[in-house]
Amino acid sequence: MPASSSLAPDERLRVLAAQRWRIALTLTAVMIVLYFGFIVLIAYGRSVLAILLAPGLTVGILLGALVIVISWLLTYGYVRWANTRYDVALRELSKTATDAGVIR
């Protein structure tokens, strides 16, 4: 975290608690458009999910396949950036406040 390491700890964990909304939010949104797309799909789109794309593959067993895979796919990228960024800064903070003597 070098561009926020100038800030005080505290405003350094609001900033990375902003940075976990946002991303959680952002993923939430993409998800919600993407399921209840398909949902709407489903009622008002019935002749194009019906599209036989080859043999026993339509046009919505697909879309259904790529709603759970990009839902995995989100998922893998939070995490990914929960490990990876998220809980280091999250730990050097918390070193950082046990060094001061802020919390023991």
Given for the second form:
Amino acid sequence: MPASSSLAPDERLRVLAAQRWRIALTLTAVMIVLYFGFIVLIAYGRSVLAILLAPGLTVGILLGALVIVISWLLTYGYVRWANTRYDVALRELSKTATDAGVIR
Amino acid sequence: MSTTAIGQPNSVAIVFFILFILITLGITYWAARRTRTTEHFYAAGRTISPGQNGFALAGDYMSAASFLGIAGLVSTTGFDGLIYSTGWLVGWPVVLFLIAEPLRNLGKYTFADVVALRLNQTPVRIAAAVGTLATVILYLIAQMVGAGGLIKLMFGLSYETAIVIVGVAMIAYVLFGGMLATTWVQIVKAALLLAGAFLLALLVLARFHFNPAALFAAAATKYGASVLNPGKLVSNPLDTISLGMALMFGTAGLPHILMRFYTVPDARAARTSVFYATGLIGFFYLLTFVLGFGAMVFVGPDAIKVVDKGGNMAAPLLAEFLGGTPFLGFIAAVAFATILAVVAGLTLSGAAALSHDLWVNAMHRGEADSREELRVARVATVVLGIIAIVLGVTFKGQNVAYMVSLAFAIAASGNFPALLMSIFWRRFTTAGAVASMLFGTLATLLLIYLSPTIQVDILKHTSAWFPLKNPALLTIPLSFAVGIVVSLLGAQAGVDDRAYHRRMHLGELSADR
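Which structure goes with the form predicted in complex with its partner chain, now that we have seen the form predicted alone?
The complete assembly is shown below, putting the previous chain first.
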């Protein structure tokens, strides 16, 4: 984090944490829209889910399977970001702060 | 499909069952020698790797309701059973994004550690223990009822004997092996369950050139196009949304799941373990699509309901049709291992609430020594085991998947809002946390009692006071509202915000070192 390295460690942590929460909350919102979109269709949009895409494959079944697959892909995206970018920044921050004696 | 070996003792099932018991007791013996402190008993010494914890989380989560319940619902109602398959998965990303890392960094053994951290210990711990025990006991009853029915059908034992066997085995795992034994029982069980379900799904798909759509088409040809569409199980739209909310947010409030995040070394491992768990659980729930419709096509809804009114024997019946009596025995033993492992995890989290939250932190202000806490935790394990046995016998004949969805409603309303607000909201107060947790738990229990299921189906009244089968639609927003209003009305406690913030992101190390 070269741009913010002049800031105090607590301030840098705040920036980093805010970035993580922004990503986490966005992904949570995507998840909620995805799942409750599916649920609201089950509750109020049955004719849409009944559309037959191929013999045996309705929109409903396809969307149900997609909800599961997309959920998993979202967790993959988040874990990949957090394990590479976020953790590295956090470790660096923790190290410089400990060296400077700011965080005991 | 008029003859089935279900109901007669099955030698393959008995052999696999005894084998599983022997292996898991062996694990317990091994773990018991390593379980000396509370850190070992509650958190397996924080030595579990992310991959292992991913399997253990999946093992804790995929209960009788997931395997027997969903297969039964899909095979008898078609598409609507899949609401559970998707709903029980979508809670996991929420746990990952919002809960797992702060929980690991802020707490020690239970989720109440996190809620109580900035607040007044005693009232918060008591309220959290009420929520935990209500969730755990309802969940336990459902598993015990499922186990009793299954063993009765597979081994020719009486329902009561079956319940006692399950109770004694789970007490043994938890009492002697603690979290280490419980974790490895979950890992073995998760692997067995995934392998069993995968094999069963392969045998189904082999008859349709490995094309799932051909299977669904066969179901539609046989039982009408409506089985591929929603409508049979959930007729009231608001009930559908309410159930969806309970399933999605309940996962983030389940005490036995949240407790697992303390078994790994740090927040990074907690995060990675959820990714593995989501993959395993998602794969399993995709298999339930195939198992459910497979049972519908090959066994038939009527034949399934003859054996068990709730449809819970659909997967074992399908196994018998495709692989004969030996495969039936194997699948039944897998289902039984599934239940046994889940009840062990539940009992451990209930024991932690009684011992760590109530006895040590609420009653003795955190000043009990580790050995004493361990002894209380073991007594609590035995007490909970006995309660589970008694309630399992009392609630004979109840619907398994439905009861688990009620446990989810309590977890989503009583535990989840307070946990989330304690992480995210600086103005959250002791009074707000206690009010939210108690309101969420008690209002959910009350509305369940006033729901059509209890009033009409069980008590045989003509109408119910509350229209929804699952109250989550009302109780989740209200629990948040109660927590917010009560917090804003009271005075703000003076806390070191900076230290809390550091610990939430950097973990305990930065505070200790």
